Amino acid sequence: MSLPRLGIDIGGTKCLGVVLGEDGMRLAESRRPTPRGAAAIVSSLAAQAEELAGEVGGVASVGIGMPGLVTRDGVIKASPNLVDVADFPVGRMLSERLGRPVEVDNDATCAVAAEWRVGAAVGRTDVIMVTLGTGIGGGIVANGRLVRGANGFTGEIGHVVVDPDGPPCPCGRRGCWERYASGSGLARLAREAAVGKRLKRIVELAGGDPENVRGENVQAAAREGDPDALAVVDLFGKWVALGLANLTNVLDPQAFVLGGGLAASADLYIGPIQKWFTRLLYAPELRPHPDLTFAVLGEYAGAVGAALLAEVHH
């Protein structure tokens, strides 16, 4: 029997580590707060990896998933959610600390690897994962291979511009897809509607101030059947579908896997997304449509995918 595989997913606030057995089952896990700065991150990751490996008597490989632009040789060029990190050679530094090779990739790329190999997209050869959270991340599998791009930066789909005159994005441009189709995009659509139309129930749930409206307020009002909230959900579904239709026109996937925080309320969004996807897709009546599925690994997807990197990178 081969040794298990270890993966750690680094987020803005926590590092989630798992050890996977041969069958993809989690044999051990741990959580640690994400420290500030490259040196502190490497020290914390090394300690977490050694602790997890010790729990199971050794591991065959170590993989790391991180947010941001990650090169093929494991350098974090930029990461919006990590403090004091740029041009950070985490792969080399951690490999030197552990005395073994370490695979590194973008967290959404790790997530698609996990859902493709042991999650919602098992058996598919062409898959796009879209993580709908504070922003939008993406991962792509094409022809049965993980797509990484010339530099390793494939999957920054949240920063495809859908309206060049749209709202500012933290990336420095305007009108990126994630300004409309992420969790923060849902809240922005609702705030705009609340200021213009006085969405009474949503504003009530936000404490009476339209500027305090969040995505959770929209979801709660929609579950009550509030027609104004359902209209916002429909508009949000249209923006999600627009991006999915564009991706379909470019990559022709078998399936989309939708993940991130909004996947927890999949039942609210799937109807509007499917309706608008059919309307926005090129020649929808003449082609097979990709399946729209929701991720099944939840918060573990990034760490599970990181554990699989040694397998899917080679």
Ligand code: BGC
Contents of the next structure:
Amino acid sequence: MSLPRLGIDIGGTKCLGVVLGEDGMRLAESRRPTPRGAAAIVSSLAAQAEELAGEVGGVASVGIGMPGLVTRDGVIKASPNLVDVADFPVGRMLSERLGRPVEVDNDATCAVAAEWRVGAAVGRTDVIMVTLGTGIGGGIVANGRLVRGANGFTGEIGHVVVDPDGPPCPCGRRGCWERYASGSGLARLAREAAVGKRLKRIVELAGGDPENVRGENVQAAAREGDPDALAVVDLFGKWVALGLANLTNVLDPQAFVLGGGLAASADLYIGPIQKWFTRLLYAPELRPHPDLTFAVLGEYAGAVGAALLAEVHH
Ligand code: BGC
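Could I see the form predicted together with this ligand next, after the form predicted on its own?
Complete assembly follows, chain above in first position.
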């Protein structure tokens, strides 16, 4: 029997670590807050990895998932949603601390590896994972292989520009898809609508100030059947679908797997996304439509995928 595998997903607020058994079962898990800056992150990751490995009596491999541009040899070049990590050689630093090799990849690439190997996309050969959270992450499996790109930067779908004059993005440019179709995009669409048209119920749920509207307020009002909130959800669905239709043109997938925080409210969005996707596809009447499915690993997808990196990278 082979030793278990360890994976840690570094998020904006927390690092979620898991140990996977041979059958993909989670044998142990832990959460730690994400500290600021490279040195503190490495110390915290090393302690978390050692603790988890100790709990199960040793692990065969260690993998790390992180948001941002991660090179094939484990250097974070840029990460719009983390603080002070530009040009951070996390792979080398952690490997020196632990005295063993460490595999590193983008968080959404880890998530697609997990859903493809042990989740919603088992058995598929062409899959695009879209994580809808604070930003939008992308992971791609094409022709039965995990796609990494020349540098390791494949799948930065959240930063595909859909309006060059659109709102500014933390990546330094304007009008990125994640400004419209992520959790923060949903809140922005609602604030824009609220300031212009006074969306009474949504603004009430946000404490009275249109500037404070968050995605959760839109969801809560939509669940009550509020027509203004449902209109925002429809517009949001249109933006999500636009990106999915564009990605279909590039990669011709069998299926999309939608994950990230917003996937937890999938029932609210799937109708509008499906409706607009069918309308926005190129030649919809002449082609098989990719399936729109939802992630099954929930918040664990990134960490589980990180644990599988040693296997999917080699
Ligand atoms: C980053 C991606 C990341 C995604 C989800 C985006 O802003 O550029 O690298 O996968 O957020 O965390």
